[in-house]
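To begin, one chain is listed below as structure tokens, in the form predicted on its own.
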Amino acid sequence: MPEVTIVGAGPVGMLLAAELTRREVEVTVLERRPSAGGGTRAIGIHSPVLAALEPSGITERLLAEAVRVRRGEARTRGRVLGTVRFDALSARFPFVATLPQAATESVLAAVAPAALRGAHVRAVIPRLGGVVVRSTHLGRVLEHESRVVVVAGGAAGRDLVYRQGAVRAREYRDRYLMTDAVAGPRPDSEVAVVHLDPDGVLESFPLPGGRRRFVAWDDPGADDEPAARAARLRDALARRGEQAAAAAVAEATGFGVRRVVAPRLRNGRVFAIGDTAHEVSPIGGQGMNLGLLDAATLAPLIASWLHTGTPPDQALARWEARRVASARRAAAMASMNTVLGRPFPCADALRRSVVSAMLTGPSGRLFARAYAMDFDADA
């Protein structure tokens, strides 16, 4: 029987599997998706995560494929309101590394055990001395018993570990459009740009290969047909001077956001990490990083437990408190970013003044630290 069963083979689950395997813990990973990648949104890896993964060699592999974003700019109507300087921070990695989530998963998969794909987990059942994970795979019912179970299956895994109604979710009214597109040669090819205009935010992040990730605020009541979504995103790009990218947009995905912060991450031998336990708005790009730090800091505690036979309860309680506090902090910042990104046709001048003041002088360094996750409890 494996010592640990991990539910979910996204970046968070695969990082935990890799870190436990490195510590000589036998791991089984169950994943409902038949293949990796597809439909994912996270692209940025922040400095605290890069520092945490450096001893394993994962950071070096990630940076070999990533763009290093050392600066971000807030703009309105072509004018720079303020600059976030990641390269001015006292950090081992003074930048945000950006690469598609599928590439992140590929790097992690190379150092983690292969996942059993197509496995739909139906129940997590604590038993004396262990936990049973019941799933269906190719029409058969499977039961995996292990000493510890970690659910890292995103929002879909929440019902496996929390009672209905035990974790409150706040649904935002905001909707967004997203695409990755070739942006063409440009002087700011390695600069993250946030356009704050009266009709809402447009975020633009560098990706490898001359591509950029674009995320635009969208009218919640707008036509959700694929062609209509793509047309609205092309228009949003063209209005911000992104004509080359607008011409390259063939499709756009639409998504909403919500805020979830579970007060507990552990129940005996069962843990919840990543989006299963805390879900924050992607505006600000901290959700995946929260989960990666969950995994990186949990792995040595689980390994110690299994190697010694004694659960490090005090250390696990401190870990849980740190991760919940970090999730609350990130969720609060994501909420602020979401509000700032909404259309404010009647108060746009006020917003410009607020953002300019936030990103200027001593407060600018403070916000750079916040956006770089320097205030995470495990940074």
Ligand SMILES: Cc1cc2nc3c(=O)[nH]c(=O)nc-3n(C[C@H](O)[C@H](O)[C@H](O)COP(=O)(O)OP(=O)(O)OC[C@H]3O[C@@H](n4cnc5c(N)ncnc54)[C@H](O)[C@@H]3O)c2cc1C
Second form
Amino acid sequence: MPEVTIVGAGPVGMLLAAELTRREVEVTVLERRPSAGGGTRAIGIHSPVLAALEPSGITERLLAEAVRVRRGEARTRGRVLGTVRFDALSARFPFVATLPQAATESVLAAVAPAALRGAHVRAVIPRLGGVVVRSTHLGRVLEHESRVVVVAGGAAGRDLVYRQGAVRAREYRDRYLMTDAVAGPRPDSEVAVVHLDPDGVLESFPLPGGRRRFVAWDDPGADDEPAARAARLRDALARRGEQAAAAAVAEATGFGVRRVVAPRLRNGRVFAIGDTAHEVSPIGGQGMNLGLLDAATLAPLIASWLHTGTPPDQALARWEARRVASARRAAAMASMNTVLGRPFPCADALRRSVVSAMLTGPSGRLFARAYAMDFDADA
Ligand SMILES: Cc1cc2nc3c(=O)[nH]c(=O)nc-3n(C[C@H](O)[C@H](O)[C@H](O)COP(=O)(O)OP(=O)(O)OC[C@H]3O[C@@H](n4cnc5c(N)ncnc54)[C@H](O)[C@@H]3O)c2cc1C
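Alongside the form predicted on its own that was just displayed, please also present the structure of the form predicted in complex with the ligand.
In what comes next, the whole complex appears, and the chain from above leads the way.
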């Protein structure tokens, strides 16, 4: 019997597979998508994750491809409201490493065992001394029995582990437009910029290859046709003086935000990690980082269990408490960013003063630490 079955070959499942394999644990990964890739999502990797992945050599591979963002600026109407100095943090990696999620996933895929693709998991069934994972693959029903199962299936994996209604999801009314586009040479090519204007937030983050990630607040009732979305994003960029980027935008995806923090990540031999257990608004850029820390910190505990034959129950309970606390903290931070990024046509001056105060002096250093996940329980 394989020792661990992992459901989902997203970044979190793949990191766990790599970390368990490195500790000589036999792993099977089941993934419903027939091939890797797909739309771009997470771009920022924070210092605690880079530090956790250093012993495996993954950090070195990620940094070979990433831009090191050492500074962020909040701007309003072209004027700098405040600066966030990651380079002033006493962190092992005093910057945010940015690269597309697909690039992160291919770095992880290079060190993780290959997933069985096209295997759609339908049920996770605990048995005495093991767990059965039932999936469908090429029209056949497969059953994998293993000693431990970890569901890292993103939001779609939640129904496999939590009873209906056991985990509350809060939907926000906010919608955003997003694209990665070539921005051309510019003096702030390694600076993260957040424009806070009366018509809502526009984020502009550096990416490798002279590209930038642009995310703009969008009217929830606006036309969802692809051409209309791209036109609105071009307009939002042009209004903030991003003419070159506006000209380069060919398409824009739209997304909404949700907040989910499950109170439990373990039930006997079954674990839930990553977006399966917690989903935070991307306006804050911590969702994937939370999941990567779940995986990096769980791997040594599962390996010790399987090598000694005894579950380290106390250490696992402490792990669960730390990861739930970290997810709650990240969700609160993401909620605050989401609210601050809304249009405030009547209270824009108030928002400017709040943001300016938040980014000045000791509170500015606290904000930089919170943004860089220095308050994560496993940082
Ligand atoms: C627009 C956007 C921007 C974001 N930006 C950031 C950012 O800058 N920084 C950050 O940290 N986070 C960011 N995030 C969040 C980040 O993308 C997620 O937190 C991350 O992808 C979660 O990884 P995961 O492996 O847990 O889940 P996923 O990436 O969703 O992977 C889950 C995998 O499981 C598979 N699967 C699901 N169900 C089954 C099943 N039943 N059987 C088999 N396989 C299954 C899926 O096909 C998928 O491959 C962003 C999210 C969005 C939407």
